[in-house]
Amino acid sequence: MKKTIVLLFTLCVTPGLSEGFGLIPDAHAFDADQIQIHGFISQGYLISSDHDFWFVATEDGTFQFNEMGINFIAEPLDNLRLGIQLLSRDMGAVGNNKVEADWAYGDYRFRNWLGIRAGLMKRPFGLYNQIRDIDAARTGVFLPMGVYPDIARDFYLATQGVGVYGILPGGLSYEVQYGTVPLDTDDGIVKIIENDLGFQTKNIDNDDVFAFMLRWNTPLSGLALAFTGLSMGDVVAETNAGRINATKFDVYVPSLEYEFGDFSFSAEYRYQNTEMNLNGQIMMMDEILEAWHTTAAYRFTDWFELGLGYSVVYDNKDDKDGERFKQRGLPGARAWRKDIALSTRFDINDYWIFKLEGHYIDGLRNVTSDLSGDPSEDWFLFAAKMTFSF
């Protein structure tokens, strides 16, 4: 005998979810062959020649780089898809296998320019934050990373809120989102700016944030432009060093993509603002990060796809050498990273995904181990990757 799932239950283990239900008059129960069921499961290796990268042991080689998801879409009324997804990830420091709500949603569409989401909903950042999980949507192990930074993946991943999308004529299509980010003192972006400004989070909070999509598949077939962004409020934390309040977080990202036949091109350039200071007086930060990458691949047969990318970020597109750092006695060299990658992707059947993915990387942005006397500016990063997905 079939069983009964109420999604409802489902998705209540979401806090702030219920914001969406406005949406449903009843529970519906309904059979199970009405909800999709997907995952993924994958299992890395990361290995530097130098330095641990991304609070990761890289310089030893090490396994301690997966995930694993599940999520569940159903459509219980016309035009209403209610979805989430439940994630588990190990990235050095960051994540330790901790099974969290990745996104959690209601979905109603009113009209094809018109859509309504409540809940936990994947943000619109670049060409590719909604669907970083899709291993098969990409050729390389990690996206371009100055622009996705994967450290920081729960920052960029999701937005609390509620939000409008749809699409118009002439092959536009938008999306806005309002609410707040989920934060917490163990996030990668948390401990990546303690690493650079040197202090510890007790607590943080933050204010609301606004993200927006615009889109347009222009006539040339293939060609897709992109404007995203978001803009956040004041970020508050409590550190050993005093109250610190993130009072701009702005970031903006441009982005082309074009595909034709086997080939694919993409580029992007990501414009972030950030003013900081500590206790309402000392400016600790104020700055404009740069960064950008342009990224090709070509598919030569069902099975084989190679790419070759270059990513450049500057935590400071008027500090280029690294002034900063070096008057805390650091290396310049931290100030910006410079990254070659060639990927090669082997699609062992259809849902066994092989990655080998290479880095010629210039510069120590990010570089988590200790850059105490004369550290290499140069050195190479490799990472592999089995992923299993259904």
Given for the second form:
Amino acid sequence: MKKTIVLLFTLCVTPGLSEGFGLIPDAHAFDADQIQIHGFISQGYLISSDHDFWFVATEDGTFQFNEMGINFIAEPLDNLRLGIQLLSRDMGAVGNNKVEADWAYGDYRFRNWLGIRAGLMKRPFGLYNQIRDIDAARTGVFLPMGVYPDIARDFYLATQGVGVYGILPGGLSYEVQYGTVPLDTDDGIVKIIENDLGFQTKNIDNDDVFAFMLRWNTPLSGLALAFTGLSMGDVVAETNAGRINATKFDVYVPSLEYEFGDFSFSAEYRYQNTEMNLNGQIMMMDEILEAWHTTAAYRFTDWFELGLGYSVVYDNKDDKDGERFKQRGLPGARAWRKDIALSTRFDINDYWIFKLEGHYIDGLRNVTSDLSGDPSEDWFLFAAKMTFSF
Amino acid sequence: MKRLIVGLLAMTAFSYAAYADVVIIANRNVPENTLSRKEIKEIFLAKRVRWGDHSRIHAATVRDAGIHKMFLKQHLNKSHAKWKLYWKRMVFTGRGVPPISFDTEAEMLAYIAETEGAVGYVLSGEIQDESEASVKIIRIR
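Could you output the structure for the form predicted in complex with the partner chain, given that the previous block was the form predicted alone?
Following is the full complex, with the preceding chain placed first.
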């Protein structure tokens, strides 16, 4: 954290770069000798009426909700672009402002229909996974929670490997990636497993991942259809209880997006098939997760945008009432989460953004505080966030 | 009365600017003479980066809010806010950098005239005689 602050402070006070921080009204990102530098800092506040959520102490209210990043992009050759983004983030027990490479890859584009990327790349998953950490690039504080669970961010975020992409005739574009997933025992997905099963994870590793995106910008201006998917090889977690092996992890997301002037609408459906065993003998999970959302936003003025979304997720589409939780004496509502979100975005200027967002939530999926007794299934989550980007 | 006339003239000028067509211009060596609306959109959103002969496309824009907003509306069907949002998404995922941007149309015209593969835009009345201009007009097909 200290290093991050020092780094960003240094950039802030460096002559030329100070323009980028909005100190000078007519500022723009630093651009010297074809190296571009862009960055962002977000600080948020979360509070809920009941429960802690995603390992964040929301019930008491918390400022442990931030991200900051800086990137460097250069085009040393006509066909070649190189870039790296360093990211530090905190969300309750996850992240803790450790500075990591968010993406770092070379991009060689020698035809419209074919470009090659190699390195650590943001993964196409749904319409918005690649902009997951970029608060300035969306209306709401959170992406639709059912389809884009922030707590499992590290699992979906990036591929370390190679990829190809390009545009095709008829408004089609594609992206394919193959590689591995950088995983760590501090990741949120590990904390979910530990929280749900009571295990302690010593190590986590995974086999290869294959991800793809096919997008069609239809002849109707502004309407696009997309289909993204990923298939992961074995994910192995060594725990104090034994070896947890996810032998199957396939996710598919069909998406629809419509943009017309200042209006935008999107709808997505997430289908996730997971099989997991313990020590190769005990089947721990054989489930199909189902989630979807519809989100609309309208920008009323240069400085004000309003968004409204409805997002639903079921742990297991064959047990939507949570019977398996009830059998263990737990609330059945752990099986689902239905979320109505109202978002406001205020663009103070080209660099500063302020957001307020309210969620009315039905269900307890990914609630991480004690659920003994008779926990309320209906609760509110409130988020405020200020972002600077250049 | 004088104020009224000045006001009416100003309104006329404003109306002209508000409804004037924005035309696409390019360096004279660019192989294409026509582009579809979809191709124009792809070029300025950095999805299409090569001309038909595989040479590099260099898109350029003007910071002037008036003509830039008209260009976005007429050719990209995007508001200025959506345009900025799009480029935030691109730069913070490493997938591209915005087109080079100039303070004035004159600066952009000079850049397009001098730079192989460059493409930009001007108000339709800016180029009276294309045969004598330093750039060429790209027709929309």
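Please read all numbers here as calculations on a predicted model, not as lab measurements. Between two forms, the rigid core is defined as the largest C-alpha subset superposing within 1.5 Å. Residue numbers count along the first chain shown, from 1.
J.: Superpose on the rigid core, then tell me if the C-alpha of Glu257 is displaced by 2 angstroms or more between these two forms.
T.: Glu257: C-alpha displaced by less than 2 Å between these two forms.
J.: With both forms fit on the core, is the shift of the CA atom of Asp196 between these two forms 2 Å or larger?
T.: Yes, its C-alpha moves 2 Å or more.
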